[in-house]
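Starting off, we have a lone chain in the form predicted alone, written out as structure tokens.
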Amino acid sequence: MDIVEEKQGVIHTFKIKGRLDSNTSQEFEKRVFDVITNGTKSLIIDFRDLDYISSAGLRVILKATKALKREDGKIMLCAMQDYVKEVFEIAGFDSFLPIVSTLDDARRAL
């Protein structure tokens, strides 16, 4: 997995490349939430690269959900492939997390 971090003023994105599963989530959240302690209140995911996500990435991402929530910031959730969006709606995710379809409509919805 890959992983690069933009910082566009106060919004920072992760742009997630290959596979976000047992074997790489533990380096996923821990980057997540060096940004969060350092004070990031709005985070944007970017799925358009991400081949698979596991159990163990669902569980990264609703983290650090609760943690931006506790600090009153947001996430946004965008460019997913069908087949990834499939596990987010079968987890039930897509019930609370915003979920658009570009890098662009989650900077305008930030």
Given for the second form:
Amino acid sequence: MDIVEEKQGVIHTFKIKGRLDSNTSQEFEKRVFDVITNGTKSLIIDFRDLDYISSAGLRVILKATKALKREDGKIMLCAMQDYVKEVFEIAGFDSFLPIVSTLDDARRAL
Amino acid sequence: MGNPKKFSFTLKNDISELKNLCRQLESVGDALGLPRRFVFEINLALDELFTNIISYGFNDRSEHAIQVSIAADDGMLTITVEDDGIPFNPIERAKPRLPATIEDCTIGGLGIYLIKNLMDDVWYRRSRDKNVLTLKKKIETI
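Can you switch from the form predicted alone and show the form predicted together with the partner chain instead?
What follows is the whole complex; the chain from before opens it.
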């Protein structure tokens, strides 16, 4: 998996590419929590180039969302491929995680 | 409907084998002309099962082989996963309920929940000192 980070004003964006599974989720979790620990309160995770996610990936997204909520921060998830979005839907996560269509939508919502 | 098409491969009990699982399933998908979504779904189900087996199924530090067999017959894909770990039925673990709010949401059992939702049928048996899990999924052609 490749992870690219971008900072635009107060918004920190993670662009994740490839497969987010038990093999790669630890690295992603570390990168996300480094940013949260450093005080970032507005996070976007751009799923455009993510081909695959398992429950290990969902676990990181959930942990990050909870951590940000405690700090009065906000997370937005955007640009998911159909298959990836389906995993969020089966898990029931789409009912409480903010998922939007495009990166621009995510920026506007923060 | 002719002879069933069969495939088999072995994975070691190491999380890095998820890459190998993905590669193997892509080649099965190519050989059978399976839709991408279908390959994604069986990959996810087997990923969750494999991750469960290697997390809870072995109580030593030795290398173990996990045998995966796949047969396609009459529009049905049948996958069998065998390991020589301790008697362990992953699908019997606590049944999660879907969370209504983020505060409710815990992640335990989610992998098994995904397996049950992605497959049409899943059952476990202990046979000759092995755990045998059989998963069935109807092949969707579109």
